[in-house]
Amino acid sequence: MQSDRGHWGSNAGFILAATGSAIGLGNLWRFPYITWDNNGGAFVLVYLVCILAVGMPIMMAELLIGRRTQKSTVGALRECAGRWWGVFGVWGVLCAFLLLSYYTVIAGWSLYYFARTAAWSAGGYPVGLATGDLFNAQVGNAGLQLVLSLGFSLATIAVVWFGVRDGIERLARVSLPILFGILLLLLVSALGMSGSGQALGFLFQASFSELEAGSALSALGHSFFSLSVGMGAMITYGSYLSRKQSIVKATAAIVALDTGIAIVASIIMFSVIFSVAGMTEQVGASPVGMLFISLPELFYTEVPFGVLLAPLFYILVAVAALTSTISLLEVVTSYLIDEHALQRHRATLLSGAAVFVFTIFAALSFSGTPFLSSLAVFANKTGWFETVDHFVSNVMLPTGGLAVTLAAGWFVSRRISHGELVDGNQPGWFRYAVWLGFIRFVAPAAVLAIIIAVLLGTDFS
């Protein structure tokens, strides 16, 4: 059965697929928002330190557990760390399941805005359009939300249906270069705007006097969330790695690409914002406001060649979202294949259908649907969408990440972890010792700090 699971066709294919999983809306949506909210500069520097000290060691841990066992998250943790660790694998599968159910709704919004910007580019931007009202109208339209979510769900299922090499890797080889190309085109355009100098200064001039009390915690939280760790995605992707592929080199490439794309996306968005007089006071109230309310109008009223760049930008958002949704569905699908001996096609359809039931709940929670719109479990969170997002972001991801750090650092034998991280006969003891120190002490302490912050009232959703 393991031989039928599939493997990545090449190291480049794996890196592109894993980078696509990590990129997602966190880079194009959440990172620019929290960077803006935390005054850039020093926050970006702290974030980079957290990525190296926390995100990268945990990603290496997940990949080594997956490659060692060639199993999905449940079987991998059970085999590598001990029988009871399989429970945390189930927790990771449930996390991916729930996250995908509402992430698909947000991904559907990118399809809507691509269609709208394409229409505006062809027929002209409506004078006096209130983009905030437009956004509220589309999320409150139950039928539209279901159609958009269904379309994105079907696209995700179609890719996972074809497997690791012919589905996920093939899409990554096509979509990621397209994503990079669009991003480069947008960057060149952004650097030609009048506000680009301010944007670069805002991002790269570190003034620690402007670093707020909670900024370091925000940087720590996003460094953990941005790399798709804590939910079994990298364990699953790692289980398709061959022994010839280096975990250390692949992780470094994934982290570099993921972080670079987040920073480039921020340069683009901030260049647009700083180029418009008075706009700095009007954006940043929420990630939704920045991506789906402020930017559409700016593309057509202030940005040179905006009629071309606006549809391209929302294609970029849609592609980034799709590469993430397929990794989340693959976590659930691989669990059914490995633990319940289902064929891939059947496992994919069952996983996709089950997730979509909960996607319906999330899609309808904005339209006044009884219970789904009024559900209130957590303070200041109303509706199914906000409730599940809060639970996944503040409970499931941090506890799953903590479990992985403890399993890899203290319960996976050093013989196994060293054998996976040190390539061939290379003298890698120092590099391994550094990783072991971070995964045993630094990463668990950092994730525990996130959990304590949640208990004290911090919201990472």
Given for the second form:
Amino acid sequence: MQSDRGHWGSNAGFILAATGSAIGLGNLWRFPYITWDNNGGAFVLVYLVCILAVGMPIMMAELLIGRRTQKSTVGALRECAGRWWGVFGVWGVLCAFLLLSYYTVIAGWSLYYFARTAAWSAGGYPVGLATGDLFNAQVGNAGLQLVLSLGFSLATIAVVWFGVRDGIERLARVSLPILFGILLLLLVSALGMSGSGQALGFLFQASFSELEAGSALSALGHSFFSLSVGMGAMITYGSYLSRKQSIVKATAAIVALDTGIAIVASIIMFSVIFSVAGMTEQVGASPVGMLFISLPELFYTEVPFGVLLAPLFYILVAVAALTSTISLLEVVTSYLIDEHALQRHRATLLSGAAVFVFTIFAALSFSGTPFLSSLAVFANKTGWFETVDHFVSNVMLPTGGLAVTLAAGWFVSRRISHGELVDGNQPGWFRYAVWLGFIRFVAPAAVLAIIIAVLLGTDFS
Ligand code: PFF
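The form predicted alone done, now the form predicted together with 4-fluoro-L-phenylalanine (PFF):
Below: every chain and molecule of the assembly, starting with the one above.
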């Protein structure tokens, strides 16, 4: 059983894999649109504070719990914090399961847009295609949605099947440098556009008078999502970590890369959007569609070298999503390996197939399928996809995050957490005390604020 768990091959391999988990649709799709929705500048600043004060201490907590126990979410929490904490581990596994089920659908869209843009680049952009038509046609096509999600699920299963070192780490080693390279190309191209100055001003000039009441809480909720914390993914990745790695330094690297990429993606998208007359109004009406509705056409009409960059960009989105979906499937798979003594291959197939059943429900949410398209549990949320997304973002992630902060801050002994966070030959008490203060008081207070806001009706999905 132990041999099925695996280990990272190197420190750099782990950092790349964890960064791959963090960088995903959250950075390329969600961060730009919620930043737009919350008027930029001040929101970005609040987001950075949330990342540093809440997300980062929680990531360290998850990694230390995982590494100490060398177990996945359920066993790790149980062993480190006490028997009953295993329940929150199960909650985390369920959260990863559900998030993966609909995240795969959006990831599948990136495959479609890759194929489309590759065809346009070869054969020319179709004359007279109205904005939004393509998107609506593809989400409304049930068969297409099933094929795309199945393709993406199979890719995820294939990577996890090969295990921690030969699957997850190997993919991250190859794909992340490519991803950084493509983003750099796009950034250079975007900075040359007329709207880039306005984009930078929008992102970096903070005007607190424009900040809305719910913005701080959206920033906090998104910081969890973006750093992949709150559902045990980092506990699981930490459980394959050797004692030679510094958790503090690794966390700093992962957080810096994840946040940097979210900001670079926003600079790129906003530069394009601000360069086109009338586009700010169009995006303003529906910022959620920035990535899949506004952007595709603009590659062909506005972006320098857009013909080359468009397919590269959508393959980048797909790769970024894949390095995240594998971490979600790994949470479920490692639970089956550790708690139910399944072999990796069997555990991967079983978890992948079970998640796919729910992916089918999410994939059919947009095509007028009875029940799935009309389900209405929460106000203003229609269909299976929106309902599950709302439940995961508003209920599961904040409660999972709160459980991890409380477990690490108050129930894991200080001897353990100090031993994991402070490198052997350094005193490091100050650094440890700062972490302890944040994990015991600041992070739980902030997460509680989210939960109270949710109870009062704020929506983070
Ligand atoms: N961090 C990923 C993103 O930004 O898209 C989403 C995610 C992946 C969340 C894995 C949680 C997780 F365990």
